[in-house]
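Given next, in structure tokens, is a single chain: the form predicted on its own.
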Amino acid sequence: MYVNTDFILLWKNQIIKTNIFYFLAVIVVLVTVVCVYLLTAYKNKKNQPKEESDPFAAPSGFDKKKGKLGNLTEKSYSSKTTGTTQKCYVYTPPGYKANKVYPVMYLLHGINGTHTEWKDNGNPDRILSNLINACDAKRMIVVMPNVRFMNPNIVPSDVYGTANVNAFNNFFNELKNDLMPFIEKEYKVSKERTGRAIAGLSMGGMESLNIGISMPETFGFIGAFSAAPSLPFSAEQMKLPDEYKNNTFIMICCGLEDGLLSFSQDYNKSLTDNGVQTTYYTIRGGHDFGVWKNGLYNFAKRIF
């Protein structure tokens, strides 16, 4: 049987050419689709508004030991205000030098606490030391006093009662007459308002606003973390003299799930309505140390 080999070869070559053209066409289509997809994605991304990072987000591990820590020392002093011996914790920063003058922060506890509350639950030495070691905060001395001043000075069974609230308000006199003079005698701390700060959590946050607004010539920095609702000022009284309106740093923060959130909002609104500039923010959290540690972190890096 005769087989036309030329025809077979021609047929094979035609099939090969057809397959090549087919595969080339497929490749061209695929490349075109991919290019169109990438170009569209790029345009969409370019047209989207840029997301800004949360300026109040604390980095992971901000309250964990990362380097050299400052020291926490318990101190005792005589209180003429109550006729008792009082205690406080004093934080001195890494590299502390006794002959150097440091700015000072008074850091206040809440309604159930004592001078140990921040030390036991808030990791202040780690938060502050990490910031200082990273050059994100100034070296400072931090005083954590007992803010409840009554005799005998114990946590009462009814912490929300009038006696306990009055004992917190009595800290105003204790601070001026006993604690600050003691600290200024024991440590070289600034006596200028630009070198003094006061801050606290819950009841201590309320007291920080109370004292800071009442003593603007003494404190240039005020921090209120989830401030309690018993501030003895009306909305109209939440103001500063003109000479301190623009040179006093006030930071108010609260957790979004905190039942006291409305009070922080009201305090902030009263201040701003009266022409006082504030820094206000909220984060996820309740009435707890997750929020308060974040508050300390953000306050400490923005003062002095």
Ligand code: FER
Given for the second form:
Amino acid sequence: MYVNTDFILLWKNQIIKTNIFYFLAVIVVLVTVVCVYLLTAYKNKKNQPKEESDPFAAPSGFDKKKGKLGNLTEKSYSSKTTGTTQKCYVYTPPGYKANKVYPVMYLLHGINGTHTEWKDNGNPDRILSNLINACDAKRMIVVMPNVRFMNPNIVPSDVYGTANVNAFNNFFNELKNDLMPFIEKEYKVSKERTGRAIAGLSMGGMESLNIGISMPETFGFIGAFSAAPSLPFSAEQMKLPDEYKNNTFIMICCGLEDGLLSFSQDYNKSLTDNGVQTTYYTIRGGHDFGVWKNGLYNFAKRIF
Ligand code: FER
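Return the structure block for the form predicted in complex with the named molecule; the form predicted on its own was the one displayed.
Every component of the complex follows; first up is the chain already shown.
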């Protein structure tokens, strides 16, 4: 039988050529996939906070639900200072036991907010519970009050007006006379300065500095996140009695893109010029909860 070997050879060559073509194509695709993967991994690594070099970077997911959450409960109490019924949110940690004594943090909102602002925007229960579950923060009770003490109890349309600013300053009396006695009656909280903290965002940060510096025998820990202007103290008055200069933790932080950054810088300078130790840092961000959540994370981690 006659077999056309030329044809078979041609056919074999064709198969080899086609296979080489596919082989090369697969190699090109594989190399591209590996390159894209390596490039993405490198980019992601670059964007991640450098935890060793930046002690204030919060790890990714710090404000997401990871494990067991504590409880947020809305409480009402009557205020003699304003003659109104006031509300606050109270965070109790995972594993909370009503018969145990806990340190307490008062966490204050900003000029537009009410007692719901932290709960609605700041994931305080997740931030605190994640820290506590990882043993990076002590179990604590966190009270989120209404810092605007006016009658009637409303948010005025002109939030920068005198009435609103005065209502924030009225919180000083309210805290001492009404809120702290209420919390200390309802919950077993520490009555030592080493077990009491006050912190807040913007207007609440300014108030925390105001109250903390005025009552160093009551608060051992003060946090001001993007503190607002209008602190009643002059630079010379921003100081602590000698006995509290080195045992009061004051943390001031602000976003680098925040229009109020100069106030944090000035408050910090006045304190340090007057011999008061502070912890001061800035991060990327504006006048917003990106910065304030980071502030709460870093403050809660370092107190008690
Ligand atoms: C001001 C600018 C900002 C001020 C208060 C704020 C009382 C507060 C901002 C906030 O709480 O977010 O001049 O003066």
